[in-house]
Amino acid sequence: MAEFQWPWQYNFPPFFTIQPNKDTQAKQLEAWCLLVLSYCRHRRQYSLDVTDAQDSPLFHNQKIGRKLPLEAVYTVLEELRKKGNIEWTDPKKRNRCLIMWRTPEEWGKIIYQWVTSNGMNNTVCTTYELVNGDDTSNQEFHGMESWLLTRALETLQLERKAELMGSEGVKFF
């Protein structure tokens, strides 16, 4: 795996304070979000413990001695939830979320891509095959996590492209 790109904003030191200003805090939030998305999707992670987040290099900067505020964090994690690409696990408590670096209807459509370009419509499938087979092993949505990977095969049944035959498998059209 290449090493992460940190974005420039991740050297300075301003990054890891909430600024007052609500035009500078809204470009800085918007970073914030770009940066925690790009790095779970570089790490391929689809979870979040908040404890070990904080102290992860994503919001803890060890080169310039900055660790983003839990309170700060959680100010992030906000953000992410009103947009769509977070969902608590624990709503009350918070320690926990849910990462969608892509929403289920883009993982949908890459998903139904691959199927149409493989000639797999009006196949059966198992959902193992689909994040784990050997025919999947280069694409984006391998090794996807099983939550996700139903999100966006219902969202394909919507559309009527495809069918949950129970939990383990889909036929797709």
The other form holds:
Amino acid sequence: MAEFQWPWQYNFPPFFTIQPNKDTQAKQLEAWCLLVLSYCRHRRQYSLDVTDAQDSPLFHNQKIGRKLPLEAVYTVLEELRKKGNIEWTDPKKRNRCLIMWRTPEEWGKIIYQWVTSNGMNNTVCTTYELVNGDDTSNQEFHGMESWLLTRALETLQLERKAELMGSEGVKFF
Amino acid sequence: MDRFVWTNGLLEPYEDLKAQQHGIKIYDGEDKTPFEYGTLILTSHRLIWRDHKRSDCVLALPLSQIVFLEETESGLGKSAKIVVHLSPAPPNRPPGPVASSQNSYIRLSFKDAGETEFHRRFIEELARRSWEMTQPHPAQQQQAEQAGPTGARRAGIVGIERKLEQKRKETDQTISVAFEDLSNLMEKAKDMVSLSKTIAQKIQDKQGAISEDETVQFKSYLLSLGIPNPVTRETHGSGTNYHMQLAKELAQVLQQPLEECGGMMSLADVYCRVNRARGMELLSPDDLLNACKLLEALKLPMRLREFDSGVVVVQLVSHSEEEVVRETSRLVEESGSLTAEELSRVASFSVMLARERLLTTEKKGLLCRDDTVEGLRFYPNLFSTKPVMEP
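Can you swap the form predicted alone for the form predicted in complex with its partner chain?
Starting with the chain above, the whole complex follows.
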């Protein structure tokens, strides 16, 4: 896995203080959202534990000795939730969230593109081979967690491009 | 009954009259006494009974000896009574009407009603315990003792007036002793000022044999003396006119220093500078503030400004906000990042003003902050100047 490319903000100390100026803050949060998503994407991470994440390099830059405070971590995550990129698994405690660096619709499109380009229309395959099979090892959706895959396939089903067969199989049209 | 003492019926200076009721008969316990019809007076310190017919027959009971009160309502052929329970008599009390008594309580019979109100006041006064605050002065106590039932020496209004007069004199004396040193100083200062004025006059008129060097020296002395003719309430009356004149004076005095320190000065600094310049005619903070409020209305070249944080400054009108913001942001960019303390060092403002400048500039979106345990540090706002993702 290649080294993650940190954005310039990561080494800019004010990045780790939520800015009181609203305009500045909006730009800052935008950068944080992008960073969180690209970081998770780089690590193929589909969920996030808030306490662990706060100590991980994502929110803690040891080189410049700055750590995003917990309150601010929540601000960033809530911003992502509003955009539809995360979902709390425990909305009351907010300890853990699911991360979708792409929305289910986007995933659906990507999968369908791959299916079409491989001539697999009108065939049935298992969800396991779709995300874990050798054929897809170079695809972005390789290793995707099943909850997200199901959601992505459901969006395709709505467009009548696929049909789920139980929770294990899927037929593409 | 043996707790009562004779008195002249005059109130002590620290004593306050609280309630009064006529038609009172005193019982010693259940027994009748010769004190059958009199006026009962409640003060902050004592209960006083004065006979209606014999005005020299006045009894007093210190409230401190009262343990508690009981009220008995009036009935058929009986008037309402307040039962006053007493603590034992002190061993060496002043002479009273009864040498000793078996009863530890007295009863006050209200022939002419009024017991409810009196009872209420009585309880209030007992709860207040004023006698603990002001213990009667031993000398005064002695006076009261000497004045028996017949010896009302300083009775009436004349007595009160005399007492007041004496008190006033005492106060006067204390004050004048306290201020003696200060008035001496004022006296000297007046001489000094008039002397310097004459010299200044002489210099102006080129009279006397004063060399050029001396002139310069004198002038510098005079400058350090401050404002030659300060606006005072004596010269310019009170109210708005005074404040307006004061505002004009402020504008003159502050122009130079404001320019020197970057166009802005906190009100506290202004206060110190102005008062140092005025020397003896000190300004009150209120007068200064009122005068500063008029600066803008009088179209003087400076105005009062309050920051969001509540810090109040006097600012040159020519000193615009955009300029402050531009200047501050330039300074921060030059050093990479700055705290208020560092900015105050770099640009020689006070730390408080440096902080205000940084906050204003941040509000305008030119700076952003890094808030850590080490303090608040400001950086150029790269969030708005640099793209979110570097190309």
